[in-house]
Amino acid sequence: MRELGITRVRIGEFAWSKIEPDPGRFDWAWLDEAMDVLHEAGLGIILGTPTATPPKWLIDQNPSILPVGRDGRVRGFGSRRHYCFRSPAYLRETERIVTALAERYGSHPGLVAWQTDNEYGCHDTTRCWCDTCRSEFRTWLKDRYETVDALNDAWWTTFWSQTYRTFGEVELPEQAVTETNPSHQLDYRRFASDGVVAYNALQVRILKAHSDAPVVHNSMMLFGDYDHVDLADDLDAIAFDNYPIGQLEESPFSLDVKEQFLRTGHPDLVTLSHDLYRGLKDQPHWIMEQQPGQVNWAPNNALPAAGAVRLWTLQGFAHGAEMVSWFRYRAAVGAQETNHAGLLRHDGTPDVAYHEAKRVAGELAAPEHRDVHTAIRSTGDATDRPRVALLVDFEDLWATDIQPHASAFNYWGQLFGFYAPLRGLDVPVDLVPKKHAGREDEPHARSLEPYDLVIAPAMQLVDEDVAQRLDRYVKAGGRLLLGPRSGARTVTGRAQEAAPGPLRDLVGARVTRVDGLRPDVQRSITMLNGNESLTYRVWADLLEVEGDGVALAHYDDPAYQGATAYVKRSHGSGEARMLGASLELEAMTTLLEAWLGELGIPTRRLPDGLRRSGAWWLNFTSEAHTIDGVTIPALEAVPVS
């Protein structure tokens, strides 16, 4: 490992059994002896706590430790990830076997740092039925709300006769004939999203007290579940798992797409997962698994293009990863992962991704390269921050899943029909968190301030909260981009009783009615400055002008009769717009870089593949490309010049 250039290992996430292999009697000499062995070689060693699998003896003695589905029917052993977040018996259990582990290596010379478990909420596993989560489910509901007349008014439950008496009245929202109450649900996904961070900062404060070393917890690619601002809020990084080949297949892009990027993946759908996690806490981030060859768990599994291994790991550091680490080392021979390639084969022989990363290591410790990072470290220094913007936020993601009103319409999808525009014109974007952006009065706060363009592509849930943080950054001369939905829903779900809700006044219009349409329909919108025609697919919010505002492109559809697509207010030397459409890649392009030329943010038109991520170019594609006078050979990576 050493002579490969690696200088971290991640061991003993899955080690329950291993660690203790019968009820109170630990055998810590196995791993004591891979602790040693490994930091005699120089290695840095971060070690996981193994609560993602707790043993068969274990769940013999506390069965309620076991989680329940939607179905009702109890989730058993013989995978991972088997147990209820608020189980009180597991609560204990955890906190038993992650004090173990820390007492014994906390001090430890060769610790560099604690993984907490291992990917939170994998296997559809953040929310449980259980009568554990029932029970506790009333009582967060008390909590937040204090009275059932609060709540029956939030979640507007005169309608289908469901208004509840007493808190203990209400259910799970799951199990029913049809669709329960969308407030219901929100607060369902916010109250077990609650139970993951909880659970979370119970390890972490175990760990904190026995051991100075930094905590951090791997989550994955584009995954919602549970509110992932809320958990790095406790941890000193946030990782995340890097498999670009896997998680293409799963996406809903076109079959088209998914052939062009067969053996690499989608250059800014890694990107937007890297930027994603580096905006959660804005500092570096971690990739605690880089995938190195073929995958076992998607629906089909590609192998890597040739030089995909070396662009994916200079890409995670261009974007501010602080450490990429391959997944896995050796092949396992057997189990459930048998499939899953490592640097290593099954029989210990070099894969084609040993002799890539070990290029790789080779070239970031090379003194011309040891700076490839384009993180912000939190400083407060924004000299070289990018000028533009996008807010994310969970609850926005989990109101779009409820009722998504049209087949295709999806929270990444609307996410990455900003981002990978952007990324196409060669601007660079921070993701920010909604919940911390524009304030001034909380530890994690985020000034919008050193933007020039913040854009919101998909914020469902507004309140006057939002609505002032982001009057102030307009007013103050910053200019706001709001996407389709934007405000349609107050933060309990219901609806506003005229989108975009309480930032009507902001943008100068107020949407009439929207439209849901099937992924193979297209329509188009007419720029008043121009005539320039732009296509959108899914989603329309008719808009009608207001006050101050101004229209700036009109629907074409007859059915529309005229609405407005595209409206804007000035605010003094600040400005807000509304989109309604939801543009494709080309049209969103065409309507980004007219703004951006307009405020000064230079843009310049990349071959789709190629991408310029901090220090280097790197080329995705089949053929080479020139650009600045660098030629950028296929399937590699060159330093910018």
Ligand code: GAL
Contents of the next structure:
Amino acid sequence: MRELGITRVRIGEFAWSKIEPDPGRFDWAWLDEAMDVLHEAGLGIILGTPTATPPKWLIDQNPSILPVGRDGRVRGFGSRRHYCFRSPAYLRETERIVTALAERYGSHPGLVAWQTDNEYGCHDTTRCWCDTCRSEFRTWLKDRYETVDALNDAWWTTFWSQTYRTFGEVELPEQAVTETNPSHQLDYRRFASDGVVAYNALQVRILKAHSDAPVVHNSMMLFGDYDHVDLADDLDAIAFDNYPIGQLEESPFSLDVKEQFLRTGHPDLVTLSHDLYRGLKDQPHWIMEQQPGQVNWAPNNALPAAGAVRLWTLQGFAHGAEMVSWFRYRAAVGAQETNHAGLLRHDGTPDVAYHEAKRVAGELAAPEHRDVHTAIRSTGDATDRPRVALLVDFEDLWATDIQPHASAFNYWGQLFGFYAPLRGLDVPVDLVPKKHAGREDEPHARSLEPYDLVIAPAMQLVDEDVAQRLDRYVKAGGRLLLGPRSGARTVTGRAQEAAPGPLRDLVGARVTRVDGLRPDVQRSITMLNGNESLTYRVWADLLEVEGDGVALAHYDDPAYQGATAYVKRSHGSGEARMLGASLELEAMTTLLEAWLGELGIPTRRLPDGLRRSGAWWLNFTSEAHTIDGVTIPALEAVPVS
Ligand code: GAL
Ligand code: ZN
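Having seen the form predicted on its own, could you give me the form predicted in complex with the named molecule?
Once more the chain from above appears, this time first in line as the rest of the complex follows.
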């Protein structure tokens, strides 16, 4: 590992049955040795708590640890993540094993960080339908609403005779004849997310009591089942696991795009994760697991292109990560992940990725590249400081999931609809958590002041609080763009009288009707200035201009009877706009290019698959590209000159 240039190693994240082979009998010898060997070799150790995999004896002792699926059946032992986040027995056991580990290694000189658990929520484990969850959900609701009348009102339970007399009557939102109340579902998502966050906080508290090492968790690319903003707030750093090929394979992208990026994954999808995770804490993030070859878990598992492992690694650093760790070092010779590649093959000989990892480790060791991750920061003297921010929010994601209203309308897709065009225009982007955006003097507050343009792509849930923060930003000279479905709902999931709710006055328009379309249906809007026609699919909010609002585009579909598609309202040097249609990428590029131009933000159209991350050009295509006099060969990366 040293020879390759590796400096950190993560171990132990599923090792409970090795650490504690029988109840109360700990076998530390092998782990002591591993810690010492790695440390003596000069490698820093990231030690995982083993709680993603409670051993068989523990489950047999306490079957109540097992989670219950939405079908009401217990999810059994035999894989991983087989625990309920709220099981009292599991919380006790977690405390016991994490304490034992923290006591043993908390001050080991080789320890550089802790990883809590592993990929919370993976395999659909955020929500659980067990008896404990049911009764704790009732308590959670009581804390939130205080009176059952308030809950009935928030959920509008008169509908379909759902009125509750006590909190004790509320069931988990599943196993009903058809769709359960969306507000009920939304609160259950919040409750489940809170369970994950509290579970992690328990581990953080124990680790901190015994150790000064930073505490990190490895999340999953664009995964939305729990609130990553809340989780990240409790951690010293946030990591994600980067599997570009598997991600594209599992995504709803067209077969053409899947073919185009078969062996590299989609570069904009990958940087969206980098920007998301860097943005959660506004500090360098980590890649805890970087795909080194083919994975085992996608429906099809293609080999990466020659050069892809180096590109992904450089992309991570250049996009703000301060650590990239490959998963795994050597291919496993048995069990579930036998078909997953490592830097070494099953027989221990170097695989292709080994050589690419070595090359990139050597490149990044050079003094001029050592701080490459600092080029893209929202603050300080970053050379690539983003001037455009996208707001991100997991409650908005849940609202979208619960009632998509158009089969292809999904949260990440809507975000991507703004993000990818910006990337294609070579515009660096920050993702800013909506719940922290524009706050002042609070922990985790994130100023919007550094941004010339803030985009809220799919911000369905809007209350007075967020409306005021955005209002303040615009009136101080900022520019805001609301995407389709903005402000359609209150935070409990009820309809606003008219979208965008409390932001209506700011943008000078209201939504009168909405259109949810099959993804094969394409329609257009026409810009009033220049008559350009821009296409959209899936969603249209039909706008009606109000007060000082000014229409910028109208819809062409006669069914909409001349409705406005795009509107703006000026506020001194600030401006708020709303775009009702989910424009296609090309159309969105045109629209954003025009506005960015007016704002003096430089843009240029990059070829598909050629992207700049901070100080590096990365070419994910199979042909060379020349830009600014620099030639970037196929599947290569070169520093920006
Ligand atoms: C991750 C997980 C690893 C391993 C890997 C395979 O989701 O954290 O333990 O399963 O995927 O690609
Ligand atoms: Zn449960």
